[in-house]
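Just the one chain here, the form predicted alone, laid out as structure tokens.
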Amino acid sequence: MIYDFDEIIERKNTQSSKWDNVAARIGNGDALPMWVADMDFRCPIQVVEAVKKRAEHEIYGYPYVPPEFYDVTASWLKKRHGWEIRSDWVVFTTGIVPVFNTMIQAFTEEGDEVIIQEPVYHQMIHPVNDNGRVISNNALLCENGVYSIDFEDLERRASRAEAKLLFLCSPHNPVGKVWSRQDLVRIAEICLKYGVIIVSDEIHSDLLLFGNRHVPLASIDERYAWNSVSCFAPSKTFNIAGLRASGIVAPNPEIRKKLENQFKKNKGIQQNVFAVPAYIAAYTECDDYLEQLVAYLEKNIAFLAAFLEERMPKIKIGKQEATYLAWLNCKALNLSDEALAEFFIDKSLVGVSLGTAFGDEGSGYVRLNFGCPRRTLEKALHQILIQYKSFGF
């Protein structure tokens, strides 16, 4: 099947976060919404018919979560990124975002640390905060627009006997980057060797651009698998995060037993019943809209990067290895981040996620979301280049 990512969906009044609570989010309701990780394409049909059939049924009572669940994740990772695992290994969750909790709540106590590597997925961030856990920051390094890992700090960080678990975002939001074999290795060992459970989130692993490979972690070795849960979703890739369906791989019998007592006191893994019917025919029959779905982003985020380096100079771009947000590095323009939202927000319109919400490494960035039709891409870079043109950049 042909899927058309250049049609224009009309997505106000749906009540759909990105679109309907623009202002309540980012300031301003007449902006374009360009900022959280939501794509304005239809999903696969294959996931709609899924949802139809459940839906026809018209009885909705509780849902419990089938075998075919966790051996659709398990064939899903060996064929996507060649990583055997066994089934019971895989835990059912509403999302991803409450694993960072209740592994907090399940592996920490007040006062512990959990490491984090910023500018990062905020949502890494709130949870360390909220549970009265302290945040140990291994600070990414930055050289020419390209990403690194400051694995002398890590080290050190790791070292402290207060230090817990390791959120790992990989690939990484918001830099778009996909940590080698090389990279998670050393991560490992240094977890491994100072006793930190690593909590990776791999949500973006399906969306490897030009020719990336993402190496999910606990596969290179089983002591790592060992010392780490692993989470995967459909939701991203699939463009479906509103359904709720996430599968954990947690292939320590220890760390799994921990993981799911801390959901039952909880209460936190109740699905919907159109989760999982959704959840199976996107891992199961919507393969060629993925690789559709690769191509069309690879297109855009050449185009932005082209529409920048052309008109916009002073905006950079780093090199996008995966996701479909780019990271925009506007330190250039001289704007304190106050500034910089009204530049973005209020001046040209256009609903960016700023960079200070990934932590202080992101002063002086802007994310901002290219998984939408080109025309819309378009539409929001024509408006930032008038301001940009206005302020005499």
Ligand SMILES: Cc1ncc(COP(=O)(O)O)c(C=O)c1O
Given for the second form:
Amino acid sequence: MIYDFDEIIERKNTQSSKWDNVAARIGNGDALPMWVADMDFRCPIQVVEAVKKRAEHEIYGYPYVPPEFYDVTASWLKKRHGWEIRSDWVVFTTGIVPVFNTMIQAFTEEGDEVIIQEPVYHQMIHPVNDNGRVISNNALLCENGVYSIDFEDLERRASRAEAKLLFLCSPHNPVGKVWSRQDLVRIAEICLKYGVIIVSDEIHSDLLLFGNRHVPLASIDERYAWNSVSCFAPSKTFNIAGLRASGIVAPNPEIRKKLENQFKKNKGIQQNVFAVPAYIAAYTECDDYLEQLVAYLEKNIAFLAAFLEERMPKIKIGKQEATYLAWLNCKALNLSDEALAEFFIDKSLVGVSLGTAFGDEGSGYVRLNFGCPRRTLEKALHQILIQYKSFGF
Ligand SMILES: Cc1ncc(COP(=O)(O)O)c(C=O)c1O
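Now show the form predicted in complex with this ligand, given that the preceding structure was the form predicted alone.
Every chain and every other molecule in the complex is listed next, the one we just looked at coming first.
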């Protein structure tokens, strides 16, 4: 089937967080929403059919997670990333954000440290603070727009007795970086040496652009698998985040049991009746969608990069290796973060995410979601361009 990603679909008044909650979340209800990681594309027809079929049954009592859920997760990981796992390593969760909270509660005490790598997905930051644990920020290094890991600093942080967990974002949101096998080996070896468990968030691992390959950290070595949990989901890949289903791979039975027990204690885990049928359809019937989606996203980011370079050269982007989230370096505009928010959101009426939401290292940056029809992206860029010129940049 051929998908039409150019189609503009009205999303207002659908109880969409991205479109209907933009005033509360972004500060201006008139801004074109290009913030949260949610694409403006129809999801695959096979997912729609699976949801409709379930809806037509007309009884929506408590669901359970069937064995097929665990098997399709294993098949997907083998097919996409060449990682062979056992189905009984998989834990069902209603999203990946709940895993951060649960892992903190199961594996750390008050005052313990969780290592993160800012600028990073903000939901890795909040649960650490919310649970009374301490952020240990192994900030990413950035040279000429290329991000890398400060391994010396990572080792220093991991060696502290208080350090218990590392939240790894792979591929990395917001900087769009795919970590190499060599990077992953160095991270995993440091964490093993000091007994720091890795929570490897690989939610963006299917959205790899320009021939980049994703390596699941735990697939490299059994010892790494034993010292980690890896988080996967079809939610970003197939634009079904609102259905809430993800598969967490925890090969170490002790870690898996502790994680499952904590989820039980938290009592928040039960899925809705549409989640698993959609998940199974996405992971078994929608490869053609993903192929076309990646090709479309590659064209969008190429268009965005060329537009910036030719018409707004003071706004720069690095190499986009994964995801549909572009990390715009606006430092050359010489605006404070408040003024940057005003420039994009209030003047240009483009609802980007502010870089500072991802940590102090995000100062001078904004994140723009290009998972939308090209015409929407063009509209946003033209709105920004008008302000860029009127500010005299
Ligand atoms: C890195 C990363 N992890 C997790 C999530 C969201 O996880 P979920 O919706 O499954 O809770 C996002 C969404 O943007 C993300 O970018």
